[in-house]
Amino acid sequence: MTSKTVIVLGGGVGGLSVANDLRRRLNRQHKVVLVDKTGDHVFWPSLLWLQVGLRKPDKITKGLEKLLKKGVELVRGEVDSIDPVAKRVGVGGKTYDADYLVVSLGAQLAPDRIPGLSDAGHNLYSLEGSVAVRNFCLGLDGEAKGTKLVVLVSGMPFKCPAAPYEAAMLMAHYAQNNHPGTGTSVSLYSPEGGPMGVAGPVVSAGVKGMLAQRGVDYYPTHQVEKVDPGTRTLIFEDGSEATYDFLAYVPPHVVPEVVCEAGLAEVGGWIMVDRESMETRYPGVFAIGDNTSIPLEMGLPLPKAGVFAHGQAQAVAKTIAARINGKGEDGVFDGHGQCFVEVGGGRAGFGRGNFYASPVAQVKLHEPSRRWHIAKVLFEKKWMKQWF
């Protein structure tokens, strides 16, 4: 059998599962190769426990060497570029052959999108912006009299859509229980009509109606237009104003220059993908996770969210190796997923059903309870053992 190489973009969630699973479905003659930006993996989900002091960075970070020890193959470096014809990828000026390709570089963050909003607070999609909300929300002097807290969505789409509402309710946990009767208070303004919309009416009235039991005031339909740090001033699209102490926001998100310049996007948009199979119009080209759109019957497209990124990762490294093998089955991404959303305190609900159920996603949510969290702490710990 001619010895195969698959070359995977991106070490996240989606590039680190399929990496993986391809790893052992394939025989040892057959390369698997991640490239990765920094050789590092960050559990994001945890972020927002950073975020109110209940996790370290170290804990939640580990280098993607050892990925090694399992026979992948890593390379560190910035991807300069994609040739899906030849299926060929630069790196650090170095070239690359593959005989299949799997696209996962996720989604750019891009807050310079929004003028002043890089100066103006901090991204809650990065470990150094988490960071800083842990700071402020550790420091919170409980002298103090009517802090406003505000979290912004700058734009959609936007990655893990509970993560805005969840760091809201938590942060606001905190405040209420460390700095009781100081009137801090905890805003979120959002362009979304309603919280998590893509799951169908009922779970985004649930959401609607945790912000509202944990003292967070919510904006919808809200577009950020720019923002004034020196008088901590949101301007919206619709003329309104609002001001802010404290500013954490979740970043306008773009696809990543390089997949434009390939031609697998258009500028403004995302890779179009086959929603089963994820293989791109380009053949043994796959794409999964953030950099890609799946457009729902709904109107809206299927969530930028690591529970999908896993599930397409393992119908990808199925298919793939049922090519190289010469047998089994190719895998298909059935559109299901599930979700945890946090409210502070040791509780979570938590949603799960078919987002290509039509004609819109038929999705249950749970009501929080100390029950899903620890369901969270667990899925934690496992991700981590399960892949380091």
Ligand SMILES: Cc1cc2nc3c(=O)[nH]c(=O)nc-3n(C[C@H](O)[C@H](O)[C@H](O)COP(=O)(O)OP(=O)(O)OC[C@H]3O[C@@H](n4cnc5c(N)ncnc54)[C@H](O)[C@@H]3O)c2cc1C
The other form holds:
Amino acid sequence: MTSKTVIVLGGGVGGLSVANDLRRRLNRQHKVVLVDKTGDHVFWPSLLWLQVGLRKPDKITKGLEKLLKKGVELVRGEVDSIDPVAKRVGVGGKTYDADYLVVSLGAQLAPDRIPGLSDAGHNLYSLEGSVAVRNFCLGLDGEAKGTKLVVLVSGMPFKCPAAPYEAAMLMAHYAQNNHPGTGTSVSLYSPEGGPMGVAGPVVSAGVKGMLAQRGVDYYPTHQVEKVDPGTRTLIFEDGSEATYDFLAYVPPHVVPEVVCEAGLAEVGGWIMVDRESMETRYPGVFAIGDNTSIPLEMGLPLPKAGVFAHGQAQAVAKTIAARINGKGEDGVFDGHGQCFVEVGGGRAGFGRGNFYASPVAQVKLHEPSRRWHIAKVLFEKKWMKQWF
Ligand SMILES: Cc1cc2nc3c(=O)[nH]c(=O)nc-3n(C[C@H](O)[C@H](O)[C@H](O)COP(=O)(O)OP(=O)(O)OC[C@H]3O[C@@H](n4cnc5c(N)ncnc54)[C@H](O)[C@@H]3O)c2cc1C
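Can you swap the form predicted on its own for the form predicted in complex with this ligand?
Next comes the full complex, and the chain you just saw is listed first.
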């Protein structure tokens, strides 16, 4: 059998799991090459704990070079071109040829799409922004009377539908318990009609109830148009305004430029794939995770979430291994997923279900309890151990 090469683009949730799974399924005559621009893997769900001082950046980050000992080759650099027909990628002036390509470059965060946003606040979805949020929360004291903390979702779609809601609840819980009597308020503005709408009206109402119980003021259907950092004012598309003392925002998400330039996605769109095989319109080129979009019957796309990137990675690894090995069945991504909803105080809710169900997703939300919080802590430990 001739030696085959699989190149995986991106060392995030999807890329890390597909590379590991392929290495396990293919014998060593075949090459698995992982390309990433940072060389580090961050466990993003723990960013929410970091924001309230419960984690440190080095505890939720691991170097991808640890994969070398497993036989995964690593290229550290920015993917600057992809030719999906030739299955050739360019990284920092060098080209690499593949027999199979897996594109898992995530969503690019684009705060500059909203005038004033990046100067006005801190990016809730970055390590640096989360450290700034943590420093602010930890520094709240009796002097900071009436501080108005605002969490802003600045555009759709955004990854992890629960994350901004969890961030707001964790901050509210932290302020109420560690700095009582300071009058700190937490508000959340979002363009969505309701939280986690893709999971159905019952789940959405459940999360809304959790916000209310924790004293988070929630303003849905608010699409921000611009921000005035001078007067600390959010200006929304409907003409309404809101002020803040401290702003933590979820930036607009766009598909990485290199993906558009490759013709894998339209400008302003995402990579379209077969929703079960995750193969693109180019045979042998697969795309998984946040850089894809999968339309659902209910009108919204499948959420961008690590749980789906992971499930898709497993399906793609199985398919590629079956094709290379000439035996075994293709993998199928079936749209099932679950997520924790951290609410503060060592408690979390838990949602689980089938997002491919017809005509709407079938998702059940479990009430917040200590059990689900512990399950997330265990999941974090397992994730950081199993792939490295
Ligand atoms: C605060 C927060 C909390 C979250 N909580 C959860 C949760 O509880 N559950 C859940 O399921 N999901 C959660 N998510 C979402 C989850 O992290 C993402 O959906 C997941 O990481 C997507 O995986 P991916 O492989 O598609 O992209 P990513 O994990 O973003 O990986 C993309 C990789 O590509 C690399 N890259 C990008 N462009 C280039 C380039 N040109 N060249 C080389 N490398 C490049 C990046 O460095 C990165 O390593 C959360 C996200 C955040 C921000």
